[in-house]
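Here we start with a single chain on its own, the form predicted alone, put down as structure tokens.
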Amino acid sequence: MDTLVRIALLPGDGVGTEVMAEILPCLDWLESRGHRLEIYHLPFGAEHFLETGETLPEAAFEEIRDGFDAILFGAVGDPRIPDGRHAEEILLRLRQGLELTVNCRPCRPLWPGSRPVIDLEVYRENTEGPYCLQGSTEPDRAVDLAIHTEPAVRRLLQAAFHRAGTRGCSLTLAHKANVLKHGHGLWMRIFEELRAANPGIVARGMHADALLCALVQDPTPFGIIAADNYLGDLISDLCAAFVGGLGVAPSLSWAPHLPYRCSVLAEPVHGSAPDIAGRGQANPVGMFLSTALLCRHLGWESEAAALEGAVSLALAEGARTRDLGGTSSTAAMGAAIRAHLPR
């Protein structure tokens, strides 16, 4: 019998709650396939913050860190909290506190008739760079610090080299070391060290602006793209356009050095989308595919493939939310996907 897996569900804000609702029946489906799950719903988000003043209390963080195996995350962000403080303290606390250094965002078209030759993955460092939220604002100047440390950079690049070796594909490091000589200079030093240690992998560094231009012209030659937090965010959002937009883009973050019991977080890329929240227009595909990534991380390959296949079959039958040019509601899209899961 499978080991018990404890999953924390954190729907969060906006459309995060809507897409999370569509994946809940899939957790029952996973149990019907013989996997032992314990599911816990966590309340943290804008509503909880506005009612209590709490974002993610230390006791709750420690319970997640030490008592759970994985997190399924919806989205955070709410216009009622314009400074976004609660979102930063929840999501960045989880990423940084759990040391979820490696973030993978795949770009593989699932559309009928799409170009299957696009098969790239962005490996993004997930805890540092300018997203460390350190800086200052003065009357006539503002400073955002970008911090890069050797342990985090090395973990991300080792994961990227390992994945490139497993897939037998190329690896490209996006950087601006010609200008950002200190931070991206560190990236280049570690990259060159690992490239020398992995002579069987075709690896190169590429200025990020030139890489973005090359991606727009033709994404097909790329296999793995590695980048820091900021560049990886921009590059992966561009890549989402190749597969239908942010609504269908999944991601998985994990701690390859496994310091804690809870060392993996799955979340769609699209954010809380407050402009369409509560209207039943959100696309749940990104959540389905993020759950598939989590299944694969847990070693449940057949279930991961089944979830991805169900998305493809639903799209082949014409199921589309508004962002994909269709009329399906969030619930209808979720039901169309689930209808293709094997029983």
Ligand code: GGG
Contents of the next structure:
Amino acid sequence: MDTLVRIALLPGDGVGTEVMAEILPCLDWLESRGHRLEIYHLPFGAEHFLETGETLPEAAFEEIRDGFDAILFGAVGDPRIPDGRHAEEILLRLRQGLELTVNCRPCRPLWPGSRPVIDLEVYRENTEGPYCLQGSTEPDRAVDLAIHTEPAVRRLLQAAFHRAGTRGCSLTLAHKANVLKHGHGLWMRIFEELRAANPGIVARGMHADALLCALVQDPTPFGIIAADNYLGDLISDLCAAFVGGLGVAPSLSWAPHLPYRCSVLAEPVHGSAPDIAGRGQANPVGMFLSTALLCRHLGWESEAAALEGAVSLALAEGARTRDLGGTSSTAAMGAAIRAHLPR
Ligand code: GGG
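Coords for the form predicted in complex with glycylglycylglycine (GGG), given the form predicted alone:
Time for the whole complex; same chain goes first.
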């Protein structure tokens, strides 16, 4: 019998709640396959903030940190909270507070015949850089600090080298060390050290602007792309466009050094998409594929492969939400995918 896995569900805002609804039956399916889950629904998001003034209370954060194993997250962002305060205090707090340094965003074709045939994964540092939320706005200037620390950069790059070694693919570090001499200088120093320690891995640094140009021209040679928080955010969204867009892009964030019980968070790359929220138009594929990544992380390989296979089969049959040029609703797309899960 499996060990019990306690999962906190945070659907968040907008389409986050709609795509989360589609994955709930899959949690029952996982249990039907012998995995022991305890699922808790947590209300934190824009609605809860507007009603109560609470974003993610410290006690709730500590309970997640010490009492859960994993988080399934939807999306945050709401036009009624234009400064995005609740999003920072929920999602960035979880990523930073749980030290979820490594964010992996895989990009692969999802249905037969789709082009280009890429097999790349963006390894994005997930807690630092300009997303450390330190800065100031003054009358005539604005400052966003970008902090890069040796432990986080080393953890991200070690995970990226390890993954490139396991997959037998190349590793490219995106940087702007020619301009960002301090922060990206640190990245280059640790990268060169790990490159020397891993002579079997083809690894090179590329200026991020040249890398973006090369990706648009031909993404197929790239295996693993490692980047800081900011560049990784941009590069992974570009790469998602090669395989169907943000609606199908999954991500998994984890803390390889296991500082706390809760050390992994799965979430689709997309945000809350207020423009289509509440209309049943969101694509749940990113959520399904993120759940597959979580299953693989937990050692449930056959369920991970079954979820990914079910997505491919549904797409191959022609199920498509509007972002993919089809007419399926979120619920119909979810049902089409679940219909291909083995009993
Ligand atoms: N699942 C990723 C996520 O929620 N990211 C936050 C974000 O991008 N928020 C801005 C938005 O929803 O437009």
